[in-house]
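The chain that follows stands alone, in the form predicted alone, written as structure tokens.
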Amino acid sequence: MNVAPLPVGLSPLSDAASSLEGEEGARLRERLASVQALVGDELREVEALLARVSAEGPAPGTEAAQHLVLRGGKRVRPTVLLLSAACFGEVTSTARALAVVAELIHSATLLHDDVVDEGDERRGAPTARRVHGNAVSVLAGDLLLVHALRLTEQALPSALADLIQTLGSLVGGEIIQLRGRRELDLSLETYDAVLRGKTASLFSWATRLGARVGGASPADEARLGAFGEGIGVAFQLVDDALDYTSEETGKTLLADLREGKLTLPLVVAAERDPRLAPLLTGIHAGRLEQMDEVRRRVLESGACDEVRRRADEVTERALSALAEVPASPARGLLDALARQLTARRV
């Protein structure tokens, strides 16, 4: 069976289908073919609307915004929103608009994060702050947030309160993470607060709102929200592991460690290797020459394997929540997407 090229948002599944052999690969290719018409056109519309919206406003803010937005990305958040809507009914223009909102918010946080973290590379290219400067990059992120709020008000005013609460979680998680710049904190509780605020909250919003506009019952909307939170947690856990194991993520290797961010591989490795804590304290104080030694110890501790194991566990719990939703092609694709995101190696 031949599968036509998919939009940007479904590229993780397309890659999975082409790499898998035998019965498993055939099943995924068949699933892709059966649901492509369901969300493929919608994702293309989302991509076009993203380009139009990010171009609205004064330059150079729009230029900095489009420097990031037009480079693509996985588009996971809009994809899961559209699929969540498709689980229960037609993918409407409201669902497409909210899918754009999800990506606008994600892009805004990336523009802000790269300034806070002094990031140099994003999606395989220099960050917007390096090209346009810190001030413009921050304001470009603000511009995208304004577009997101305005688009939500136009598409579904009742979703504004939920979105504002999610934005509060995002900012709160960022602030908790930023505290790590001043004081090294290797507690699992702090890491979990950052993880659920910065990453999982937007995933949960996307799947929950997608289900809502698709016509889901309150119970099914809650199940999709739980699924979204779970895949958001797993997504970040895998990202944290990749910061130590992959050179193909599109950002600087060991970026999190250099920026003083607390990640689960560090937490787990520090529990297993008492010699790590003094090295981390040294890096926190600016002695970056110790980073290679820290990476070696983290890898030798098996922490990245443990983080991936935990990501698998979280994914399975998320899939259990999803399994309570009525069966449909869209639900099958959400299942496959969740598994592929957790299994990725780049």
Contents of the next structure:
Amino acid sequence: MNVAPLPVGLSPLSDAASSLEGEEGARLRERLASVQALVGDELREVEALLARVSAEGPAPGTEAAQHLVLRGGKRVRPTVLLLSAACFGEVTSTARALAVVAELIHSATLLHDDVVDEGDERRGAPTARRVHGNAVSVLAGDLLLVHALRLTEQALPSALADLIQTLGSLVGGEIIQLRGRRELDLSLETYDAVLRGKTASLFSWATRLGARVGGASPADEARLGAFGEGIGVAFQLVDDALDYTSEETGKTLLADLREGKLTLPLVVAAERDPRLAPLLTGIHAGRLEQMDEVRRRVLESGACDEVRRRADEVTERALSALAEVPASPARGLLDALARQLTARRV
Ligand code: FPP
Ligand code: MG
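Structure of the form predicted in complex with farnesyl diphosphate (FPP) (previous: the form predicted alone):
Then the entire complex follows, led off by the chain already shown.
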């Protein structure tokens, strides 16, 4: 089947679809065509709105914002929001506006995150902070945050309370993560709180609000919320494993380790290899030359496979919640997207 490319990233599906041969590739290309048929027009509109909104405001804030936003990205959050709406009804202009909000918030957090983490590369290019400086990157994030709040107020004022709570979770997750720089904390509870705060909260907002504006019952809205939370957790688990295993994420390899960031591959590897905790303490104390050894030990411990196994498990639970809402083409696509995100290798 010949599929016209989507104007947006949707890379988990489109990259895999173009690289896979045989039955699996064909199945994926078919799903991509279905996304195209179901929400392709809406995604194009979301993309146009994103470009317009991120241009609003004074330069150089807008330049830094557009440096990030116009480089694409997977657009996973808007896509799941639109598909969540399509599970229950028509995809209205309100759903499209909220899909833009989801990506604006995500972009704002990345502009801040790259300052906090001193990130050098994102989406295969130098980060906005490297091009425009830290101060501009922070203010560009603020600009996008304000656009997101204004757009929500215009599109669905009742969604603001939920969004503010979600923003609180995002910030809270990041702050808890930051504690790891002061003292080494290899507890699963801390890692879980970070993951749910900084990543799963926005996924869950997107699927829940999508369902709400699509006309879902409160019970189905909660199911979509649980689905979003699960795929958010799985997404971050895979991201954290990729920090050790992939050189093609468009980000700097071992960035998490360099930043003293606690992630599950480290937690699991430290449980299996008693030599790791002292090495990590050394990295904490600035002995960065030990990073290669830590990476080798993490890989040898099989921790990344274990993390992927846990991501599969969380995804399966998320899919069970999704399976309880009425069957529809959109539900099938959410199912496929969740599996694809968890299986991604870059
Ligand atoms: C990326 O994680 C960062 C996040 C998922 C959230 C960042 C949130 C904030 C900075 C606080 C909230 C900000 C606003 C504007 C409300 P990562 O660093 O693990 O991933 P990466 O490898 O992509 O950098
Ligand atoms: Mg980061």
